[in-house]
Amino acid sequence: MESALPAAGFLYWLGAGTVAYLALRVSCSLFTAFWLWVVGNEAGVSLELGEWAVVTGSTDGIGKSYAEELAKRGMKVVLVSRSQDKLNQVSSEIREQFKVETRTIAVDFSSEDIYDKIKTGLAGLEIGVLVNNVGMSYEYPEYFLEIPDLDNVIKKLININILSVCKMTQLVLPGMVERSKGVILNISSASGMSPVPLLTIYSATKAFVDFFSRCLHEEYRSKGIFVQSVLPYYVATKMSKIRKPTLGKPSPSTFVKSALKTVGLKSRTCGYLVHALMASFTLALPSWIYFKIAMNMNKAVRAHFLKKNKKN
């Protein structure tokens, strides 16, 4: 009887040691969700970085939210898209609303030689915040060997996802690091961090972008630059073809807020509570669980399109 005494009391220290560990995870987990989440850090990007941002893919969507919100904080634009007439009408909106410079460039990513263009559009500025964020995606979900005019399809989704996140940085890069200070912003994807079959090259894409950002964060965090990956699930624009937005997809205006609220204080986010919500739960899944829950769905979306299509 006497021996069970202190083998009872030894578990009885363990059981309320391990409720007290738990107890300290949780509190850090909800503390850190409050301080990223409802707090923010509204002073992550500001005029402080430099007197111009660059936006690339900036007429529409996540991109064209980005500059209105780094407008409204008073830094001067740079807008990089393709088409001239969309980028005058954004940069008249921009400066009209709130009062600030803007810069278009035109030009096409999915080519390699525009770089030069783009270099002598940017010569001269004080460049604080870089957003990388011209993409593009597949039509609909196909076999990899299925997705019509493939060869195009393989170059474009290089030159736009990939090519032009390296050589956009290689631009503006020099600059931050000469003042000691910058902000650059991935547009990444929730495809990104997890295989997704049927969008195979865009999400292998997409991972690039988030390794790249990772890395890039490391090598130059010291020298005063922060580089952010930004891995967002779907959000209500016209690439994801989402019209209405929910709470599960918001509009990008609402998306870019809840984003720039976590520059500095994560190089890694998903950007929006219900998005980092749905990323711990994907990830915590099984892989043959999760590869199957993908591969139904967009099974089920390319059937869709396709039968519309063969209407029409």
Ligand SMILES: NC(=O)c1ccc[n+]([C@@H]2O[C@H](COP(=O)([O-])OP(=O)(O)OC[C@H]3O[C@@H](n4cnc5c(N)ncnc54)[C@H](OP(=O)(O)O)[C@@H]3O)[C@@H](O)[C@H]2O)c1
The other form holds:
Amino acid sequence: MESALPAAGFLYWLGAGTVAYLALRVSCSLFTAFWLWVVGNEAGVSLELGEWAVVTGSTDGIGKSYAEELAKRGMKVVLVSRSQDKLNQVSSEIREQFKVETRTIAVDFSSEDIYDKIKTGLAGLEIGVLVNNVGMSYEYPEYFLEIPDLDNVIKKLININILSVCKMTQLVLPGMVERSKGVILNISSASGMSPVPLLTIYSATKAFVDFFSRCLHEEYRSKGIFVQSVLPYYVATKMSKIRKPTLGKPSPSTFVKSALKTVGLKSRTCGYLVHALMASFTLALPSWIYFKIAMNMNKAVRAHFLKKNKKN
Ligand SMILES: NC(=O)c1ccc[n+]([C@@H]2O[C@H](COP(=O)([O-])OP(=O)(O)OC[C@H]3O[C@@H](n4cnc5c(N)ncnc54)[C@H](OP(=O)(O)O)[C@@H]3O)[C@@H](O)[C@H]2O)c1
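Okay, that was the form predicted on its own. Show me the form predicted together with the named molecule next.
Once more the chain from above appears, this time first in line as the rest of the complex follows.
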């Protein structure tokens, strides 16, 4: 009887300690979430970093919204995208609305020989922010060997989603390091966080962007450079083929406003509270359940696409 008393005391303190530890962890998480998603860091991106922002894939969707939000903060913007007509239109919209200077560089990121032209276009500019946003995905989910024009798709996905991020960084980072300040925002995807079968190459290219960003952040944070890996779920854009924004699939403007508030606070983020909650849920699933769901969802999308296109 007597020897049971110290054991009971020990268990009491062990239990109390565990409860206190868990309470502290939960409070810290809630405080961090409040700070990140409610308060945010409006000053994470500003003119202080440098006069110019460069955005790739900036004539539509998420890239266009980044260009607009950066211009709203007073930054001059270099728009780098494919079609000169669309560039001219977005450029004049931004100039009129935000009264900032703009420049355009028309290049196709599926080619490898465009970087001298971009280098010339950026020469002499004090670049504070680079948004590596340009990206392409599959036309529809498909088994690797059955992707139409596979050779070309492999080349385009690698050049647009991977090469562009490395080469743009190579062009812009030296100036940032010289001035000991700068922000690089790399748009990965939730499919770079959890592998997505039937979008295999896309998913793998986005994992590259995530790893590249996280490593680069560690290499250059002490030199004053903040590199962020942004991993969104669906955003209502041309690429996702979602026309009507919802709470879970926000408009590019809603998404970018939210993501920009995390700059300086989080080097790896879904960018949007609902997407962060979706990520916590997905990552908590056992991988066999996750893969079963992801595979079945994409099989259904594939079947729907093939049926619809057979009819037309
Ligand atoms: N939307 C989503 O649900 C989602 C989710 C996760 C991650 N992301 C990522 O977010 C980024 C932006 O996607 P988004 O949905 O905003 O795409 P989007 O609406 O299709 O816009 C893509 C932009 O990139 C330009 N572009 C496309 N291919 C190009 C090329 N070969 N050379 C030069 N410019 C090119 C487009 O110009 P044109 O107008 O001339 O085509 C357009 O300005 C991508 O990296 C994507 O992987 C998107």
